[in-house]
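Just one chain follows, in the form predicted on its own, and it is written as structure tokens.
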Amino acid sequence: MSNNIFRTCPDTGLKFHGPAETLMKVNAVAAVVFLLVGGFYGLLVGLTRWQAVHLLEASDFYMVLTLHGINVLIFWMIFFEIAVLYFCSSVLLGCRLATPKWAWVGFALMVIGAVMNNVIVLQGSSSVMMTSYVPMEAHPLFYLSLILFAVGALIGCFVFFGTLVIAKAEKTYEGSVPLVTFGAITAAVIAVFTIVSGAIVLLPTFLWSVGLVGEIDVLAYRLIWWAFGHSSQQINVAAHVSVWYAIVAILFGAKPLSEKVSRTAFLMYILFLQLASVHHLLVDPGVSSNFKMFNTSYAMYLAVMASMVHGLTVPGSMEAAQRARGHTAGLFTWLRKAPWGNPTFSGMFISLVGFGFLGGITGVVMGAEQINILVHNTLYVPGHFHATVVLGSTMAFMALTYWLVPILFRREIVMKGLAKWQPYIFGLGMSGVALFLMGAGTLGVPRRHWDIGFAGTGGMTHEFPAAAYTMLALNGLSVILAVAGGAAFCVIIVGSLLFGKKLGDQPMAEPCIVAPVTDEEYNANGGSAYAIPGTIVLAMIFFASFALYYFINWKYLAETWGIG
């Protein structure tokens, strides 16, 4: 295909650069794939850890969790990130992508390492988990695929940065690079951040594990190595906080609240969000308690604002975007009005709620440097993952996969029926797999050994609560649950790509973009439009709870000290 080619989107009006968007395509496939092995093995160890089932062997029970970290936390994301970037710079505006040949290089260098890195732990001697902690040494191959999947990712991280000084240059916008580039532009700075976090501690591990270098430092090792694992999350924030703001403008014609505001709270994404990886270092002794509090204070309240910035401003847009249109009697009428039966709009809405209320609230009271104490170490840390990295960012990049398949691939959605409820089958799911994951670690379940009774520790036993045995049973069957609608939303995106109705250069029969609400619709009302009383009474529900379950914990804690 010539780098020259472009061609305009009849739906959406949308310039596609021909490289840009075959890469976007093969992206988007690759994370896809690698999303449904993740979630295969996701599969094998809920029904692990689920007593009465316990499927696995220890030794293959590591090997499966390994797998399952690094799939779908860092393969199926940043696949499809580098997809999501691609679109947000060339496609958003109207440009050619900077050297597709150096994108096709950081592909190829992505896919090497993934297949590379699933190849050689499956091989058995590299079950040292997603965060390969030394002195536990994994095979050498397995931190090569890791420096080269990284590399892959820098390299299309370039392309994107590229393709906006391209942008620039040749003029193809006018004014600032709409919001949801801007905020891909977070992700992206915030993934070489990352990634170059990456490179500093597993080059380094590599040369240990073929010997050239004598050892490693384990303190050292745990704070560089979440300065790496914790804000491949900040990518993920960044990422789906964007789409966010893209579906609320493509479903509605919705824009921000306000843009300075908006952008701002990127902003400090930047500057701070990254910071939250310490609260994996809490209990170290090598990190200072002046480091330690700072973290947990001042730094943490700062990105939290972000988030809740982003938390208030895109059902804001929403709202007032829908009482523009006229959808103005009561308190939920906009949200009552919403297109629920559409995968893309229920998928960016159970996101939103997901990573508020599950991911954001226990993610600061787990941030906090005392109550930390509690949790550290028990199920409770991939409770809260899966709130903000599944729930939140995987639901996210799914609802705009459903947009995306007709505008990119030129294909209908197939399964329409079953499309409707995916999103619902998926959110339920992965609700009650953060729930019931947090629910066992609250009660002292750990989540580093594979067996709750302590089995081959040798003598070693401690008796649980029977409520803890009910967490993990009622986590398996969220899990079947969850894996059930991400294997749906599997089939049904593949599906669509091999066999759904080609649309080519006609429009579709229903429009899948709405036309931007204008000034005289939001002041059709004496401005009244702006006014969001909906959102604000969903934020102080959310503040209540927020309040609530911070209370609980310090209760709990003091409760724990005997203080009192």
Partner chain sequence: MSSLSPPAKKLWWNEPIHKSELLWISLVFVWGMVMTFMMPYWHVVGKQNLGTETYGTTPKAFQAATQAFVDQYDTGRTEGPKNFPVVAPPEGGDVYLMARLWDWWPIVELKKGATYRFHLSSLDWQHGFSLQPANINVQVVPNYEHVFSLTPNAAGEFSVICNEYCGIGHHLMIGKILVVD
The other form holds:
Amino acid sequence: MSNNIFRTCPDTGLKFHGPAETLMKVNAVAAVVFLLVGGFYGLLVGLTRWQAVHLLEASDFYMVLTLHGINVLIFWMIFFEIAVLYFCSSVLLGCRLATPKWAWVGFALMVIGAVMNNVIVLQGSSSVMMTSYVPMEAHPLFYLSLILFAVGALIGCFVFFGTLVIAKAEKTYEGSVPLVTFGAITAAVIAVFTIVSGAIVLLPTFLWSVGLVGEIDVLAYRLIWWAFGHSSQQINVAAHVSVWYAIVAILFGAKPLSEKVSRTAFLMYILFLQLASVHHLLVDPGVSSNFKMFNTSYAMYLAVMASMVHGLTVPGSMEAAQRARGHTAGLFTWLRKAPWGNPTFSGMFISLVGFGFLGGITGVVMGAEQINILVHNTLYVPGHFHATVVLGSTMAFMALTYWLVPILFRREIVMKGLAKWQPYIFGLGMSGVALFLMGAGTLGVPRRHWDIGFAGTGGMTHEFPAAAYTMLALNGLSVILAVAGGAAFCVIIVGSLLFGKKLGDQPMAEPCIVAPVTDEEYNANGGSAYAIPGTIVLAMIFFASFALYYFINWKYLAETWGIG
Amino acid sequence: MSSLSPPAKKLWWNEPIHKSELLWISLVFVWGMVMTFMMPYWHVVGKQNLGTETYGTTPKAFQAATQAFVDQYDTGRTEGPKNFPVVAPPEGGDVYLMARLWDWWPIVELKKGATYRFHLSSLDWQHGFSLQPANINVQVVPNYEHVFSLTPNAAGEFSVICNEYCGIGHHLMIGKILVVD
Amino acid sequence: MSDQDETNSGDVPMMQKLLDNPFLLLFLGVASPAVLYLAWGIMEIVTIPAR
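Other form of same protein, the form predicted in complex with the partner chain, not the form predicted on its own:
Zooming out: every chain and molecule, the one shown earlier first.
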């Protein structure tokens, strides 16, 4: 395989490096496969939690829940992110990919690790949940499979950094890297910290499981494991924010309101986002309140501020671009006239709103040291992260995939009618999942729990309010809807890869990337690149919801027992 | 230029920030400060601040301490299918609660309004102390004894369920705290 | 930051230099949580007194 084959995309003008292109394809395909597998397990989980259906037996439930978590939270996400990293380095910088051979080694390790993990958990002796808290013990190959996967992903990160070095040395771009690439750098930095933490905690645990190490300290395991487990989800945040910026650039030709502000916001992620790992330790013994308060606030909420800045600048830059292209009337014409039938747009916008309102607000509120007492290990927690990781990251990645398939694979998307609806089906279902799980969690329903009716205890039970059962039933219905949406995505994408009309070297009938808005366009008719009144109104609604919900929870907290 | 290309201005750091963006940044910065302030503020005025006093222990030592606690304050009554002892410590006293696969032991009887020093640890795997319907949730781990205080503000029967996955009997793990007027 | 006019020449501001250096960012992004979260946390855990 020669290392210098480039093709110029007839639709976007982007330069694709042959080996990089193949690697992006295989990583993206692997990602979708694990999404399909993990999503199916999610269906089984949702139908078991629905007490009237109660599909699986207890042992199968705990096994399937373990599989669901690892497949979608780790495998689907990281495979897709490796593809995104290669895209943001090799393609956006027009540069050859560094050491494609090593990239293949990394990919192979990730595939081996992921498959091995599924096989070993399916054998039934490793139903330890994604967290695999010691001293509960899994099969040694369980830890080994995760280590292999992590090493593979780490190699992928270094291929990304290597590509940046080559691009700079070979001067394939001028000045600073594009903002989207900068976001990818942020994701890769967080990924390195994540994976190194994973290695620090999983290697000794593996040695312990084979009897070479005597004991693993429980509190230290929790501390370091969460530097891996939570930070891995912060890779997703950085990646999907980059995807938002990419999509508004692709669909609207939008330029960032301010390079300085957006990049500084990413810097806040790099410095502080990972401290949020402590969110899982807020009701742990052994670590002080000072440690908890400082870290849970992401060092005084600077990383939260960064997310709120992205939340303004992404729709803001879209608004300014739409206004420059003629949608100037009123506050929201720019939004009404957006391409709501294009899944790349609708998916991205659902991701933005869902991540902000459902995922972001709840995450910050339950991350307050004391409020966490009400929430820790209840269903509120999975409710929250289904809003961030699924409604936020997964939805954004799906949106990008609709755009990427024709560009990368030169195949047309099949079943366009279904594709138009898919983000709405998935988005509605997943919003339901997030809301109903959080609702049940507010009523105290525990997470990772097979039977909240306590049928097998021989008489000692707890009666949860009827509303909790209703929430779990509504969650089950939402899961069905969400899985239908997720399955539709997989069918459309796999169908397109296999049966989509080949596009060859000819540009598509409809342009799939919009020319950047020029300064003249921005400034025509008294407009500007900063005309964002509609976005400001939306931001204020967001802020009011945030503040209201925040103080409501302090009020709830004040009503419970005294705790000291 | 869009976000997919390098910035048009090479010295983009010197570009001014527009006032609409500055307004938002200032607002969220102040909000961040408010939230930063709330946690230490609640430590001063709030009544719900989980203590972090912790000691290293062993399952054996903790079991012995719990047994001594039960022997001292046993009411003679039992509760539940396993006939666990109901233990009533004096107001302001210490309470030992032991988590194991798959029990909370013993059953504790408290007085409303009195403050008790709880000692929590696990004899085996990790567990989750989840007091319902008060909805107070605390992580319980082996080898460490967590000491904090609880002050019941209502009388009645409260359930302690486990909300940290602890194996195949996880959903069977339930205990009780009784609060009397 | 600076009062210089916005030409494409001249000195690149410090902060822009930092943001243009992925390896410095990598160092900061690993060092910050390693110190504030991991090291601080481990320090507290190892100093827990025994009963």
